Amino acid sequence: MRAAVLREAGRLAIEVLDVPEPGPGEIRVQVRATGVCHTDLTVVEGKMPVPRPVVLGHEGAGVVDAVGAGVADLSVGDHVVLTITPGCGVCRQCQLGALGLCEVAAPHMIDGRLSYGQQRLTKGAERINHFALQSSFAEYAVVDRRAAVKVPDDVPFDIACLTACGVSTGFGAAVVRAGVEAGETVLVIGAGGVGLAAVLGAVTAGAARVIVADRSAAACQLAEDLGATDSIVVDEDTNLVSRVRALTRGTGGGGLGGGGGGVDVAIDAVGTGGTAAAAFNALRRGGRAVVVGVADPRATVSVPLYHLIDQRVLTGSTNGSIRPQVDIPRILDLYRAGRLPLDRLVTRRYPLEDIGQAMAELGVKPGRAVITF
């Protein structure tokens, strides 16, 4: 099978690997589409430590091609999305509903293995590492059964794949983790794929005002087309917190917290120390900020102590804190009902051979890129 293999930082190449075989409790999926996420680029650039050689890709969707022993609820021919937060279902975190923090699967996200520590990718005698429990920059992917979410056959694969990570992360950050309520004011920092999904989530939840900040005017325009009410094109001289407070002064952030300005919810879809601090400092008293971006996994953030005394909340989220088997079908049902225009997020499609170009255009062109097979 063809796969995009990273052997050294900065060099992603198409190679021919062995078609993997599913073990007990696993399935093999013929990948039909996979999103191109900034996290993959972070690995390519060497900013996230993963064992190499590795097949990247973590937003896969496709058709079940084979099932391992013990898999009784999926069949060959089923359409599935490959989630990055499968969960074991029985550890303390899973029992609390935090599948993204699963004590069994989560430790293997970047250690080159699947959910239970197994490896299935080879090139002859050479072992190839997995990424994010799936490795979907390939024609086939073997995953634990819990990592596959069955989806309706009428959802295009290039739309369904977005819910594996990016859409789930942004939508879930707004709707699940932050719990945006009708009438609230929301700030979204970063209008890439995750940020745009957060905009859609906030709009769907009934936010009265959605402010988007990004360096790209085109990305801000796309966010407004998707329902954002205000946008701020930022540069190195922009004081984002001041701009947001000026926009919300007199409202108290949706009318819920006095007249000093600030938003009820802020979502950082970029993930640097500066953007996380800006999200937190732009809150009204009692507001909540959710960090979901990972542009710099090594960054730290400092916040004023008195803002904590004001009961402002700074937290994060893995994959939007979703329950994949519940929330991915929920998101796709909204799409099928015409209430969530996920198709407008996809602005570029490439064959696997053009993965390098797709990576190079991340953050340069608005919207989402998808690899199709």
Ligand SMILES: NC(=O)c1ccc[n+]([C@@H]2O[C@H](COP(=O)([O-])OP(=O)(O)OC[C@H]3O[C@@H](n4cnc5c(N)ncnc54)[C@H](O)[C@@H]3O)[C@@H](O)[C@H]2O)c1
Second form
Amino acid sequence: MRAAVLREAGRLAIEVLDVPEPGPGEIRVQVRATGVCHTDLTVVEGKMPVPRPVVLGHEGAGVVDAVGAGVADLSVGDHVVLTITPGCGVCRQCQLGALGLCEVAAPHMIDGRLSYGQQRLTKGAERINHFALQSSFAEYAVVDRRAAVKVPDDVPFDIACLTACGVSTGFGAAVVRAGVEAGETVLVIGAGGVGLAAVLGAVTAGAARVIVADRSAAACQLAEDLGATDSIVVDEDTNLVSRVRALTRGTGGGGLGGGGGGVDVAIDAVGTGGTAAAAFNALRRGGRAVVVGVADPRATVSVPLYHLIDQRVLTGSTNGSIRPQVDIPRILDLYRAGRLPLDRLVTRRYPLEDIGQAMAELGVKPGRAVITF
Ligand SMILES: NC(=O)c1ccc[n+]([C@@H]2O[C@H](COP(=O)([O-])OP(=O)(O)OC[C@H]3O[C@@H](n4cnc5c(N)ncnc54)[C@H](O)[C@@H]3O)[C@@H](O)[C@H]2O)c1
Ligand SMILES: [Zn+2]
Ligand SMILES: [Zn+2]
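Now show the form predicted in complex with the ligand, given that the preceding structure was the form predicted alone.
Up next: the whole complex, starting with the chain shown before.
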């Protein structure tokens, strides 16, 4: 099968690998579409310690092509989305409902293995590493059955795939993790695939106002097209917190050093020390900031102690803290009902051979790129 393999930082190459065989409790999926998420680029750039050679890609959707022993509830021909947070279902974190923190599967997100530590990718005698429990930049992916979410046949693969990571992360950050309530004001920093999905989540939850900040005017425009009420094009000199406070003056009361105004919820879909602190500092007293961006995996965040005393919350989220088997079908039902325009997030479609171009455009061109097979 053809797959995009990363052997050295900065260079993805199409290679022919063996078609992987599903073991017990696993399925093989013929990948039909996979979104290109910024986390893949972070690995390509060598900023995340993933063992190489590796097949990246973690926003896959496709058709079940073979089922391993013991898989009774999925059949060849079923349409599935490959979730990055399958969970094992039985560990303490899974039982508490935090599947993204699963004690069994989560440690394997970036160690080259699948949910239970197994490896299925080979090129002759050579072992090839997995990424994010799926490796969807390939014609076929073998995954743990729990990593597959059955979805309706009428959802196009290039839409369904978005819910594997970017859409579930952004939508879930707003709806699940932050719990946006009707009438609230939400700030989203970074309007890429994840941030735009956070805008859609906030709008779906009934936010009265959704303020977006991005370096790109085109990204801000797309966010407004998707329902953002205000946008701020930022550069290095922008004081985002004071701009947001000026826009929201009279709505919150800032507390010590707050300066008035402030948003109920802020979502950082960029992920630097600066953007995470800005998200937190733009909150009203008692507001909630959720960091989902990881532009710099080694970043630290420093915030005023008194803003914590004022009951502002700074937290983060893996994959929007969703319950994949519940929330992915729900998100797609909203799409099918015409109430969530996921199709407008997809601005570019490429064959696997053009994966390099899709990567190079991340954060440059607005919207999501999808590889279709
Ligand atoms: N927590 C999770 O589970 C999870 C899941 C998916 C992605 N991510 C992370 O989320 C981040 C966003 O991913 P994406 O796929 O949406 O990326 P993207 O490249 O599609 O979008 C990033 C956007 O941020 C903007 N931007 C960059 N620096 C900025 C700054 N300083 N201020 C304002 N805007 C800025 C860019 O112009 C771009 O529009 C990445 O760091 C990715 O690794 C995390
Ligand atoms: Zn992702
Ligand atoms: Zn678990």
